[in-house]
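For reference, the chain that follows is the form predicted on its own, supplied as structure tokens.
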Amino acid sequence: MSAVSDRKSQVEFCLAQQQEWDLIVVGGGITGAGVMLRAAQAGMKVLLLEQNDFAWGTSSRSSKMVHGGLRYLVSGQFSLTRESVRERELLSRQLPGLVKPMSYVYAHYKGKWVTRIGFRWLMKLYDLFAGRRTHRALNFDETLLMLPGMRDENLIGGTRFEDAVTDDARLVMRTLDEARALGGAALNYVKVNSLIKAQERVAGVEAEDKETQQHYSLRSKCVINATGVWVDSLWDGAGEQAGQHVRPLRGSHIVLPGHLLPIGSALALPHPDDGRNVFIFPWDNTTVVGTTDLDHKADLDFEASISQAELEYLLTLVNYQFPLCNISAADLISTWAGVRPVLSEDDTVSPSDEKREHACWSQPGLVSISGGKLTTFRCIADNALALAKECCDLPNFEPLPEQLFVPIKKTLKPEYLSTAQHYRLRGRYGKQLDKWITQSINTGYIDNSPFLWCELGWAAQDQQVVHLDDLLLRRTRIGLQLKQGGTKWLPEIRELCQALLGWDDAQWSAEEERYRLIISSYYSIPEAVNG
């Protein structure tokens, strides 16, 4: 069956049935795929329907990071670091191969001793939070090896901790596929229009399959809005009623080739110029620099893309901590840039001084939700699951288990495996590499790319992949780890997903001229958006 016709018959199964489901999500991030997978876990009837691709938003646009925040524990938010470091230790602990453990430095240099100290601690309560002692301090020489041509003049030493870095992406999907294995539906492409109301109450959806343009109205007990900067278009200003409102804010980041930036941990540092804290860190085989913090104006349904003077701040960083390297525009693989829905009381505030908090507001039916952190999205789910017990007539359930994810049983590794790809592999798929790990596959990288060849077959036959950037943007990172969206690999990956995809020769070319305008405008330098 190829990804159309499968599409095709998974949303006449979802939508064409008239059925009463027990939840509606609206959603299709980290926070809608948490809440459909908490929901289905509780033995729910659960659907899911996002207007546009699974992790389209934020959620696939993110700084990566599994991570409690150091600098919220700065600015006082200790209930939140401490519930963001003990998500980060459940998630390393249950997706190994996905949340890896990653090293992290603070470099301290001499007229800082202010900070120095109080660095430690901060590291002493982040650890304390963590249950288990990851902070250790790094003389002149440790620092600079760690991190080889870091500016080194007044330079004292360095304080290494520990957080984790994923595949924001990827996480939201193996979210999705832990949920449907549990009989929970979800569907791409499909824009919920308006609620469907019965005597003041919410009773379920009006939604429209985007593809088809087919309009379907759907029942259900109750409908958990998690659609992030969007929330607005469905929560009747609930958020207002509680003082507060969804401030967009975006976070650009440049992604060099690992080679022109070789370091082995994070560094975490303050920008030269206002004194942000950035970070520069290794992501596969490349380097990342983010994230900028700014207000949002543009519309929110187009992708939001890098500016020219985010650029410029970025590089600026780069070239002031690593003076050797002259990073320039030119050396730059892919830019990227998400938007956070952060609550706001007071739009005066610094957008870096705003909370990360999310909540949750309810009115009969409907739950609504934003805010919050990637790490943290275990907890939004439960807390909009509760707050959905008081205001829907929901089939009652107990307290959900922390245990996210389902333990995967050590497998003997396939001999065509090493076994860093079956750790990998084993992490990014869970359950779902048994159906395809006993098939002969392609093990070659593509290009200079963690990602093997099979792993696109696997995304172009059974992941819901309805347009090419879904493929090369999402089920896998290629567009953003490869120069020029790694357009230069379109006939060889034609050959092998073509067929998968159940797509005609005029089909493929338009989407081949859709995925190129989407890298030009959106993924590329702001030279290349405006040229």
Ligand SMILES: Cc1cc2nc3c(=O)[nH]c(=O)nc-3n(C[C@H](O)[C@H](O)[C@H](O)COP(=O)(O)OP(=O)(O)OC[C@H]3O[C@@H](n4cnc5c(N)ncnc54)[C@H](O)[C@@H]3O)c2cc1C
The other form holds:
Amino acid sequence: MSAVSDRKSQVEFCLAQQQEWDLIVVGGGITGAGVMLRAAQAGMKVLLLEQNDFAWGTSSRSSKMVHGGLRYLVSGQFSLTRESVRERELLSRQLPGLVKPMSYVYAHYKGKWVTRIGFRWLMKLYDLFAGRRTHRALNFDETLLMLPGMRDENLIGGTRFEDAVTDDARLVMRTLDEARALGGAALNYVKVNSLIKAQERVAGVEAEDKETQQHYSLRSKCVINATGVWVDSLWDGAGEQAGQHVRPLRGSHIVLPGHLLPIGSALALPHPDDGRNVFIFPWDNTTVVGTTDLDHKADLDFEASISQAELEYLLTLVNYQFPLCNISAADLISTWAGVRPVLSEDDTVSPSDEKREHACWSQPGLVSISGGKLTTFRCIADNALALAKECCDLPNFEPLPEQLFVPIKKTLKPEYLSTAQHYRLRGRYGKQLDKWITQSINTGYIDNSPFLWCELGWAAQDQQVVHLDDLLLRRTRIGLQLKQGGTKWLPEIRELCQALLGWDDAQWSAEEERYRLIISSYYSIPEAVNG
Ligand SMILES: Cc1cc2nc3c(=O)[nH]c(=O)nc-3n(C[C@H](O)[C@H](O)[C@H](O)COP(=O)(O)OP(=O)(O)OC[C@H]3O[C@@H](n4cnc5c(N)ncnc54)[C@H](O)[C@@H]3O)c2cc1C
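Show the form predicted together with this ligand, please, because up to now only the form predicted on its own has appeared in this conversation.
Next comes the full complex, and the chain you just saw is listed first.
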């Protein structure tokens, strides 16, 4: 079955039937996916609807760290840090190959941020939360040995510790796959236009399939509004209940070829202009620098993109901290920007001083959630479901298991895959891999990325790809990791995927055009600097 006919039958099955769902989740980012998984684990009949592609919002544009967040510890957000560190440990254990340990180095400069001794105390607390020690003090020489070429003026030494990194969009897909295996249903490109109300409570949603413009009325015992930065569009005034409002804050990143700034550890470094900590970290074969933190005033229905001022800010950090690198905008592979739904009481507070905790609000039949972190999605989901139990007419559900992902059985590694490839693929695709790996697969790498050609075919066939950007920006990340979004490989990608996607030549051409426009508008180097 091609992706087109597969989607048609799924839409008919989920939307056209007159059935009442226990739960409808609106929003297919990590929060919505987490709620769907936990609801499916509790035995509920659950449907998730996403207006664009899964993870299209903030959840494909984060810094991809599964971490406690030292910044939160320093600013006194102890419970968020403890929860995050514990979730990091849990996800690393349950998703090896997808949530991977990453070494971090914090460089200590005279007179900057916290003192070295203060930092050591923070690290002790960090490790205490995790239940294991990962940190170690580095002297001046050791720090430079780990980070050759880094500015050493006023450097006193460093601290090495451990957090984790992931592919955020794949984490969303993996969570959805797990929920589907338990009977849940998830559809992309279906927008919820409004809520259905009956007897003073929310009783379902009015939805629209954006691909066919077909409208559907869907009934449910409970609706969970997990639309992140869009939370108020479904319920006017979610945050206002608690005297807060959603303040959209943009964070942007730049992506460099790994060989131009080869680092084995992530670094947190103070920016020379304002002292804010910015990360430089390895992500697959690239090095990423980010993030900025500023009010996002643009229309939320358009993808966010980096501004010229942000680009210059991030390049200044790299060239200041690594004076011999001399990186210019022309060296970059790509950029990306995400918008954080931060719950704020006062817009005059500096963006970086805003708290990152999530909040849930309820009214009869509806729970709305916003804020929080990728790392803590399980806690956020459990919190939302606990509230749903109180305010919605849900069937009595089982206590939620600690185990989030079903452990993957160790299977024999096929000889055509290296151990590292097998480990990575198992983490990314879980049990699904078994059905694909039996076929004769192309284990060649796509250019200089860690993605294999066979991964494109699997996604095109089985992973609800509706547009080319779903395939290249979120199912795989070659749109971020190859120059010009990997467009030079489009002829080969077409040969492999067009039939699997069920697209005729005209549709393929339209998709290519759409993809090129998305890459140049939102993931490239701002033109004024480029030109
Ligand atoms: C720059 C940046 C860096 C970050 N780095 C990290 C990090 O390193 N580690 C970490 O733990 N966290 C990080 N975060 C936070 C993390 O990314 C977010 O907390 C998380 O992705 C939010 O997920 P979400 O599902 O709530 O929102 P989203 O991912 O935005 O999902 C909401 C979805 O709802 C959909 N939607 C909206 N309206 C409708 C509608 N009417 N009908 C149907 N669908 C709708 C949207 O299309 C969207 O896909 C970062 C955030 C930013 C901005």
